[in-house]
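This document starts with one chain, in the form predicted alone, laid out as structure tokens.
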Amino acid sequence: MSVLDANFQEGGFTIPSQGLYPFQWKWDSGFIAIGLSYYNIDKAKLEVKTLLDAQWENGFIPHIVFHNDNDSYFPGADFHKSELHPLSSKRYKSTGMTQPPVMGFVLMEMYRIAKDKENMLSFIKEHIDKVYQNHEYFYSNRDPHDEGLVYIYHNWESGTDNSPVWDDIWLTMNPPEYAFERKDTTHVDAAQRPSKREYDHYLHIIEIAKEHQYDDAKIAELSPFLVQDPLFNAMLIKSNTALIELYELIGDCEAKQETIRHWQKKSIEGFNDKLFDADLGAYVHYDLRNKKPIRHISSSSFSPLFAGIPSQDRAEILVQTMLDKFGGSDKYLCASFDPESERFDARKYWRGPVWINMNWMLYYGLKSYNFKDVAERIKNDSVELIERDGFFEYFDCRKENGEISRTGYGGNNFSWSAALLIDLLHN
């Protein structure tokens, strides 16, 4: 609670971590609201309201909302220039990209946790249509082939920023060498962060989007990065399920429920038909630009468990793959990338470390399929990592890593690590 309270800002939002992340991030705020709901429901509501207030007129919710002029983060508002899009928020500066759509299931979790159900449902009734409009935006603008699978146009939209999954796409690109001042490496060891050349790729994709005023049709036509991501789509499907259930509680919302069911049916079928790799025993990303699957296993490969996407038989295959590749007795579950791969890096952001938000989703997903022992292992590993290494952003999956004074990596006193630990300890 002390971590969340210290990171809460006067503007009605919580920063992920002091110094490194001075603004409001979309999926961070969702996970943070879950933790806040256990002891300060008013703050949890404000967290969600502040994020949704930054929604664009077309339903888009940006991945970063720049509530102030803090210059300790790059790239900031002056680089992203969200005002280039004619329907962007007139009140808030933001990025022109998004993050996994978690707000549907976050509202459901807040309702589950809230002691005053009637009051919480009243809040949900006031805000749920914004989440619905966000989903409507995705299906209308990010599914060019009408497959029920939406694309991301930037690796930052995935939430798994520098995953080795993207390495194959960087090989298809040759962006300019940009001149800029990194701010993240003044807070965190550069060995734990993406390289300068990786940032050139990141900035180049944004420049293309900016050149076309963040127009989705032009991005779909021209962006060198266009990916159907299993994590992103699983979060959309999980949030669809939550919206259907919440609209049922609200009542008299049959038309919206029917629309979501239509989206849901197509999404789950498309997901299982296109993204499951039987030879790998896992779900994989699909490179929509280059028309081929990206055949690597990451923690995102198991996220469909959280959304109820695989059959029980397929879930058993997923869990076996997880245990075989990620679950050695010398490791904590669940590394963010295949520890058997030559691309694995135990210390570097999304190239191998354990993330508490992913473990939280996997814990509930495994429980829902009745893999109780594995679920408990993931929960216990998460708690042990925080107790052992601190409230950090991400953690070494190796139980012994040779570090004499071991800590976690990335930002310290990290908000979603604290928020989701609160939830895990309550369950």
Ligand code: GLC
Contents of the next structure:
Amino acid sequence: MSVLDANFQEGGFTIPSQGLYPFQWKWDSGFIAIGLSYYNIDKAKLEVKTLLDAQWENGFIPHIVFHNDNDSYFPGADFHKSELHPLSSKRYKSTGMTQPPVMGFVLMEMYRIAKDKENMLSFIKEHIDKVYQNHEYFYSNRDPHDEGLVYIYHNWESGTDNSPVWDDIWLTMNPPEYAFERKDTTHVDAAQRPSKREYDHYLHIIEIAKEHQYDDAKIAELSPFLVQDPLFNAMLIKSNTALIELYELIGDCEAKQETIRHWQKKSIEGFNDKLFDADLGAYVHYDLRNKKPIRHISSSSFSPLFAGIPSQDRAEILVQTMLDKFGGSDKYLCASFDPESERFDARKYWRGPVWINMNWMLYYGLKSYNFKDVAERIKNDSVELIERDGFFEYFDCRKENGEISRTGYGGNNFSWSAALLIDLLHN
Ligand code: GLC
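Next block: the form predicted in complex with alpha-D-glucopyranose (GLC), after the form predicted alone:
Next comes the full complex, and the chain you just saw is listed first.
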């Protein structure tokens, strides 16, 4: 609670971590609202409201909302220039990219946690249409072949920013060398962060989108990065389920429920048909630009468990893959990338470390398919890592990593690690 309270800002939102991340991030806010719901329901509501206030007129919700002029972050508002898009928020500057659609299931979690259900339902009633419109935006603009699978056009949209999965795409690009001053490496050891050359790729994709005023159709046509991400689509599906249930509680919303059911059916079928790799025994990303699967196993490969996407048989295959590759007795669950891969790096940002938000999703997913022991293990591992290493952003998955005074990595006093620990300890 003290971590969350210290990261709370005057504008009515919580930063992920001081120094490294000084603004409001979309999926962080969702996880934070879940933790806040246990002890300060008003703040939890405010967190959600502030994020939804920054929604664009086309339903889009940006990945960062720049509430202030803090210049300790690159690339900031002046680089992203969300005002280029004709329907962007007139009130808030933001990025022109998004992040996983967590808000549907976050509202459901808030309802589950709230003691005064009636009061929470009236809050949900006031805000749920914005989440619906956000999903409508995705299905209308991000699914060019009508497959029920939406694309992301930037690695920062995935939430798993520096995953080795993207390396395959960087190989298809040759961006210019940009001159810029990074801020992340003044807060965190550069060895744990992406390289300068990787940043050139990140900036180049944004430059292309900006040249076309962040127009979705142009991005679909031209972006060198266009990926159907299992984690992103699983979050959308999980949130669809939540929206259907919440509209049911609200009542009189048949038409919207019908539309969501239609999206949902297509999404789950498309997901299972296209993203499951039987040889790997896991779901994988699909590179829509270069028309091929990206065949690596990451923690995103298991996230469909959280959204009820696999059949029980397929879920068993997934869990077996997780235990075989990620689950040795010398390791904490769940590394963010295949520990057997040569691209695995135990301390580098999304290239191997354990992240608490992924563990949180996997815990609930495993439980829902009745893998009680693995679920317990992932929960206990999460608690132990935080107790052992601190409230960090990410953690080494190796139980013994040769360090005498072991710590976590990335930002310290990291909000979603704290918020989701509160939830895990309540369950
Ligand atoms: C990093 C993570 C991203 C997160 C952000 C703020 O960029 O990769 O998922 O939202 O930090 O915490």
